[in-house]
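Read the single chain below, which is given as structure tokens and is the form predicted alone.
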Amino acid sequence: MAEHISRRGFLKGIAAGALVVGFDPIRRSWITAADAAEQGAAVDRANFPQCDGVIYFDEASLQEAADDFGHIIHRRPVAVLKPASVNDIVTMVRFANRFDIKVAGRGQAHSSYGQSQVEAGVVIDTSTLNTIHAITPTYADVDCGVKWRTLLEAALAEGLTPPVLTDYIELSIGGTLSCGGIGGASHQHGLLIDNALELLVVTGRGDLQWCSMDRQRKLFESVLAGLGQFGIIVRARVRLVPAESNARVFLLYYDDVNVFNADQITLINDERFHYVEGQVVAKDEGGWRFMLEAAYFYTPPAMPNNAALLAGLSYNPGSEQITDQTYFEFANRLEATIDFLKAIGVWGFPHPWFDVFMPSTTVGTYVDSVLANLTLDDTGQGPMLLYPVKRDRLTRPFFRVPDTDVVFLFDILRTAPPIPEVVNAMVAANRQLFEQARSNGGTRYPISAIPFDQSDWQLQFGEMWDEFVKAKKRYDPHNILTPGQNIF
């Protein structure tokens, strides 16, 4: 049986001996009832966070919280809180401040390099806060642990949808808003963080505050893409728009990256498609080509005009593939692939992902140089993404991208065999590719498995670094939040 304790369990079960009843600030360890009896000492019960949820101390829970989707970094906490309410998070953060314990929020743990882990601290598993409080014609009010798929299904029942979705929709809303959240509609609507209207946040001080562009604006703009450094997002109001019922999807193929990128820029500038992404795909005979993926959303009897949508594009003649599906099928298109990867065990392999944003002025040369030395084995046959976003759609100050009108996301979503030498080699290669990207004006997307220290972060934030540091001092002065990012 897992060792855990709630407030009720604590009050009823001190005699059980194994229950944790306090915290020793000198030894930096939890005190069990058995420890107290053996030492013949009274326990200060104020030295234990009184939560209505469950605090787990068993080895299985700690090991699970010491892992993430990347399966590369493993930092073992001393406890895992599964809160029953927002107040539980307030209680734990205040307790952590009192005893200088590190804390990290954890949604679906889809990060790839230990970002949501915390060595010898407390992981707050926010997946237990998963209520959709309201859906209105213009927004949804949701807990941080709600998944985007869950929200999408509820919104579609009302004829609505978030304007932007990530390709993988099993992510938590709170976790995504802490990082960014990009998708094929970002060229029109920005990132998920650009579509957050209001937040309820537990700051690093343990204060519970609502914030928006009109109230506590500095806090609002700090926590969106703030990488968990200033507060834990516990509830969010996110934008909704009317949803179409169908998607017509176009796959177009190219042999030249510069022609491919030019067509993508054309499409995001004239906004003829609702969704624009792209991939680098392997040729059967070796080498690489480029696939433009675009979607037009519609509701019959109104139908898309294929000729108008494809006019002026320079894809390989005869390469186009055109299909129709429901809007939800398109949004959830990765489900079958992921179910297959789970069935064969590959989904649980390490994922040393590489994710950067590149200026439009250097992206073609950079990608060509990377592909010249890249093999399928180097990617583990994981997908490679390459698509543009208009920079003026990105409004949050701590989300850092190159200073050009159009920026390109470039991802090598590597899958590695569970062999440490191979994983370490891929991580080292990521670092080399990043340094090359940075020398060409690129920035890191912080979901990636790229070793970073504070000097790297200072370069990443550039002119915003001083503001980032000021926000840390203002909202998390004891530096207890999210040490896995390795910023402070």
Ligand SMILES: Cc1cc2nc3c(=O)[nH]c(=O)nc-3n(C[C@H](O)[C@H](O)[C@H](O)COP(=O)(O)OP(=O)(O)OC[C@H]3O[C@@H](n4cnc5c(N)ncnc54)[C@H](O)[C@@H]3O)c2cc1C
Contents of the next structure:
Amino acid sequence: MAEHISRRGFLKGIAAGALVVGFDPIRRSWITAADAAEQGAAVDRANFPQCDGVIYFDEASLQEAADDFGHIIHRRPVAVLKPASVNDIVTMVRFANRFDIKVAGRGQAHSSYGQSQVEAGVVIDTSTLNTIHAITPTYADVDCGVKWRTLLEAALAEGLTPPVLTDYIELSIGGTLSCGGIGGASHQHGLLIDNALELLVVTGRGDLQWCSMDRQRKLFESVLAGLGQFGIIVRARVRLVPAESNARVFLLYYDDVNVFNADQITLINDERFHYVEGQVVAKDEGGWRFMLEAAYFYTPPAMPNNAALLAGLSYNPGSEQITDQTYFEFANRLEATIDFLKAIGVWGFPHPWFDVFMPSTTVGTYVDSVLANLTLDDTGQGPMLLYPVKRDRLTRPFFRVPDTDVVFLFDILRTAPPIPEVVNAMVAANRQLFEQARSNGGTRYPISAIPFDQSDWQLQFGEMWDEFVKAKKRYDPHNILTPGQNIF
Ligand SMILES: Cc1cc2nc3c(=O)[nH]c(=O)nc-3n(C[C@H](O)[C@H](O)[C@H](O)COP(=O)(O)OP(=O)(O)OC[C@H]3O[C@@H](n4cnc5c(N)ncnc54)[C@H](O)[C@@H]3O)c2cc1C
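Can you switch from the form predicted alone and show the form predicted together with the named molecule instead?
Now the complete complex, all chains and molecules, led by this one.
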């Protein structure tokens, strides 16, 4: 059984002199009764915050929090809080300020380079804050730990859906709102962050504040895509729209990246499809080709008109594949593949993911140059995504993309065998590809495994860097929050 301490058990444990008995702010580590006796340290038991939820100190919990989907970076915290209330997060952040302890929120830990980890600090595992408080015809009120899949299922029961979903829907609302959240409907509706209406935030100072475009706008705009630097999002009001029941999905193949990209741009401009993405896929005979993935959502008896949807596109004749699915099957289309990868053990392998945004002006030559030197061994057979969004749909100042009207997401979603040399080589390759991308006007999507230091962040934020630093000073003046992003 996991060794954990509820508030009552924790205090009982302390009273019995068992387990952890204090925090040593000088060594920045928790100390046990044995340590304390050994060191003759004066232990101030009153240091401990009292929480409604559970604070875990056991090895298994610490190990779990020292890992993420990337399995590349491992930073060991000293405690993991599974909050039972918003107040627990306020309490922990205030406590952290008092003793200069780092804190990070953790949603589903699906970022790939230690972003949700914190060495010798406290991880707040928000998965226990998972209540859907309300679903109305235009929005849902949810706790930060709710997964998009859970919200989607509840919303669909009312005939509603979030207007945009990520490709994988087992991600937390708080984690994705801290990073961005892009999907095939982003060309019309922007990212998940563009569809957040109101947030309840525990700032780095430990203040609990509602914010929106009308109230505390600075805080609202800082926290969305704020990479956890300014506050922990504890609750969100997110937009909902009426859902269609079905999806007709079109896969169209291309040999030339520029022809492929041009058709994608046509589709995001005329908005004939509800969903537009694309992938780089391996050819049987070696090399790469391009697959445009588009979906039209409908509810019978209304039906899509295939000829009208495909008119004027320049895909390889006869290459089109057309299928019908329910809307939920489409939204949840990765589940079967991921279940398979879990069954064969590959899902637990390292994931040195490479994710950048490229300007429409350089994306073709950049992608061609990357692909010229890329093999399936380099990707570990992970998918490669390439699709455009319109920049005027991206409204949050800290979400950084190139400054062309259309920008392309380019991902190499690598899987590595669990061999450190191979993983390190892929991370080094990511850095090299990123530098090429940056010199062609690209920016990093921060969920990725690309080593970054403060000078990189400064370049990434460009003219917004000063605002970013100002917001940090204002909302997290003691630099408590989310060190795993390696910004401050
Ligand atoms: C299989 C897979 C598919 C994916 N598909 C997409 C996709 O289609 N589109 C896309 O945009 N992304 C995609 N992602 C990336 C994903 O959106 C990010 O990794 C996101 O951060 C994951 O959410 P999470 O709950 O796991 O966040 P975490 O990884 O737990 O956290 C991300 C960051 O936010 C911070 N954080 C977490 N919760 C909070 C909070 N409540 N308040 C403040 N800060 C917080 C963390 O400290 C960390 O710095 C995918 C990832 C995977 C593994």
